[in-house]
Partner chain sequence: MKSRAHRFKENAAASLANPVLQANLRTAKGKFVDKRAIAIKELDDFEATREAAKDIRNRVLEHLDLWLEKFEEVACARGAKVLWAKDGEEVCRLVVEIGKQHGVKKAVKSKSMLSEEAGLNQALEAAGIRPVETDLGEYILQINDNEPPSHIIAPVVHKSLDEVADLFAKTHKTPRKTDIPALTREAREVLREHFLSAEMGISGGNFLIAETGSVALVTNEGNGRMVTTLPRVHVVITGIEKVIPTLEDLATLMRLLPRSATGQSISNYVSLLTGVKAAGESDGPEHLYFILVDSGRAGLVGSEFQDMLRCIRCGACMNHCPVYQTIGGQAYGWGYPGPMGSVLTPLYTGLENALDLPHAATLCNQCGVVCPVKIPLPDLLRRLREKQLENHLRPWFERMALKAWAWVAERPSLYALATRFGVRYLAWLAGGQKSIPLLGIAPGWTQGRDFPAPEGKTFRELYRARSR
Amino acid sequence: MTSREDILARLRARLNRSEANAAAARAALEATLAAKAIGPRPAIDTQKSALAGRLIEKSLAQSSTVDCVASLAEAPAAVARYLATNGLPAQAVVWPALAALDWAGVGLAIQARGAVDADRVGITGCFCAIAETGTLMLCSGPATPATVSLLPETHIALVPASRIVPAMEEAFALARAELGALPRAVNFVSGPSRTGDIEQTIVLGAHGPSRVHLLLIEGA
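Could you show the structure of that chain by itself, in the form predicted alone?
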């Protein structure tokens, strides 16, 4: 027995979990999650255009920048324009899930892999976006490595308008419905990394990207 198996076995024993009652215990947990009441929160218009508008408003308030394109096929050109406008190199690391887009056709040198410390620009999608706070939810996996949004100084996120949800409760409900089990890492990104000293002077890029750019895909 490995250490992990030993620890899990002891936890199951303390919780009185066994193969015989595992299914019933899971059903009870799922019923509790499904019945959980949502606490007080702002009134949020759930129409698609309203969710997109609130996401943009809150993202700008979080010091992100935002651009919009009609389709996913237009994303590489919009990324190229953003990099050129900000004096950034025409190269980046991208989620393997986005590797099939025509990056080379707009003059970008793209590598589909996890990021390393030398990478200056990382391009990701998102699992969903949360309109209430202007937050991206990113779920790690072989095609969506977490480092791409964490290590580069500039993080560009492609956000389908159809994946904008009102609030955190809907984001986790969507994850449970579509993923079944949560992945190894779930990261929430609300604008660039920041910190503040004792005088409350805000510094961007303290322990993560100093730029976060959202590319809203209106037709996706």
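Positions refer to the first chain, counted from 1. Only the largest set of C-alpha atoms that superpose within 1.5 Å between the two forms is called the rigid core. Everything numeric in this text was worked out from a predicted model, so none of it was measured. First, how it differs from the form predicted together with its partner chain.
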Contents of the next structure:
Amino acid sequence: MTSREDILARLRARLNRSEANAAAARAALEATLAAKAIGPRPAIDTQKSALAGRLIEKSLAQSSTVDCVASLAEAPAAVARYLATNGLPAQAVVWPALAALDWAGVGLAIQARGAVDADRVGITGCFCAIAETGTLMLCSGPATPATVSLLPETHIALVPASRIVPAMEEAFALARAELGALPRAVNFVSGPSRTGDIEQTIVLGAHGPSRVHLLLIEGA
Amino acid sequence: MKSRAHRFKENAAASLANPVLQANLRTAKGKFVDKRAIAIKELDDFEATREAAKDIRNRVLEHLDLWLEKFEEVACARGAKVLWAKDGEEVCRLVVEIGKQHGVKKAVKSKSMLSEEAGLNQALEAAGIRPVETDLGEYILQINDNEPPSHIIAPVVHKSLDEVADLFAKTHKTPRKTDIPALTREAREVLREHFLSAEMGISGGNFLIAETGSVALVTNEGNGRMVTTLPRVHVVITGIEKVIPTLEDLATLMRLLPRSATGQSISNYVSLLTGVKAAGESDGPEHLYFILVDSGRAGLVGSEFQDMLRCIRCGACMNHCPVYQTIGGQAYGWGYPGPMGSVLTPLYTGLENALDLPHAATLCNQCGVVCPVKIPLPDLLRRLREKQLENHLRPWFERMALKAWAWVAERPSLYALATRFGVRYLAWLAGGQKSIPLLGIAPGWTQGRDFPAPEGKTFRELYRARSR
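Complement to the form predicted alone: the form predicted together with its partner chain:
Up next: the whole complex, starting with the chain shown before.
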């Protein structure tokens, strides 16, 4: 008997599984999957400005920084300002999905690809952002590689205000509606990477970025 | 890993006598407890959320066979391979086979308690595959000659900055650094090289989601993301009890897990990993394996200990346990310390191998109150004590004493007489003092504390006098 059969056989014996009760149990299982029941959750003001306000507040609480611009076209200039202010080079790796923005126009040397170890700045968009906890939802794909938000020390994320949802539940509903199945990697990112392992003292930049900067795009 | 739980009393005595450990435990205690207390207030209805989480976990356990089959079906449809392991030995064999098949020389690991259970690192080393722990705490333990962890989410909570500084200077051959950011930076640089060069990533799994065939990984450092993004092979090792039905259920559980564990509203990274690298993708593993491990879990399904399988490994029970706070985690002798460990260690390694653990509790129920999935830990500890007695695992004098006590207690007039004699004897022994420093018939009791002296009358005598 394979280990699979052995483990399942023992579970079935312990659960008194029979042909007769298996059918009903399978129906209950499928019903649970179909129902997608939502549990108790904190009340959140779902007005557009309130969602943005909460996202900003929670992101700041997680040691992220936040800037706002009116339109997507203004994003490259805001990124350039941020890099200059923080003494970072005017070059970055960017999601291929954002390659079409006018980066060169503001003097940024941009490469649209997945990130490598040497990249110091990574620019991404996001699938959506979650107001409840100040969280970015990033979905992997050929145009949205996961490494860009992971390997560089600095992660800049463009967040369209229209893509702010109240909670994880709405984010999942959006993913089902727009993507069908989940992509290979869904990464929920809430602030810079950190560790508290040595004497419970929080240090930013453990393995991932030590800076996360949200650029909120109000008109997108 | 080999259990040292049978030596609990010696281990605990050593912990109590270790001043560095005692100081570190005092610092850690406040941080975990206070931060959690603040974080749970963010939920409008914490109690209802706990109840919902309990229901989610129970729903799966009631039909665990079918949920596992469902998870397997969906995960395989997305290109993952699902393997099953009866015990730790089989986990090691499977991971080594996968490593050999893909020509792996180095494996980077994100925290997996099951790999600790299985002793996977030793097996990999024996097979010529170098395992590198990448969680900062686990890395510190690994370079300190594979020291065992002392906490399930803060494995080096017992170590001081000085100890880590010495260890890094020795291992990395760098000048000794004494500030925590610099040490963290050094570990980042050392481990980054390993992330980039390893052919295989090994992770645990916080949850398996049946709806999507995904594993959910919760980390703060980002090492979980590295391990599952950069190497071309990813192996997930999890217990069979980790399945949850839907993404909505994950949302509910994620409101509780980080808050209960570290007092965070959410951990920095929550990753849902499904299937392998798609066409055109520049990153992600080409091969994804799930190893679903039994190692004693199936035996708890449908038993009086089934509630324990709801555990989501947050560590709140140990953070709030007066015994854990006093002796730290290593004294418990296996990978799982505190109340959850005192239940799991005897159940997974044999009752007879961890006789003291179910007794290493005051049954104050702090653990039960803070458990996010409402596991009645004191009840389970009490049941384990009963099992020890039923299986004749207690010393003969303890069994005789209990029998004698039961015989007397069943006879009210004899019981009254015995207690009247008892309190008067103890009052005489105290000689007018409020406590007895040495109890002749039970010297162990007064070894570390005084025995409070009775006033001279039993409760029943006082009660009768009062009602007259």
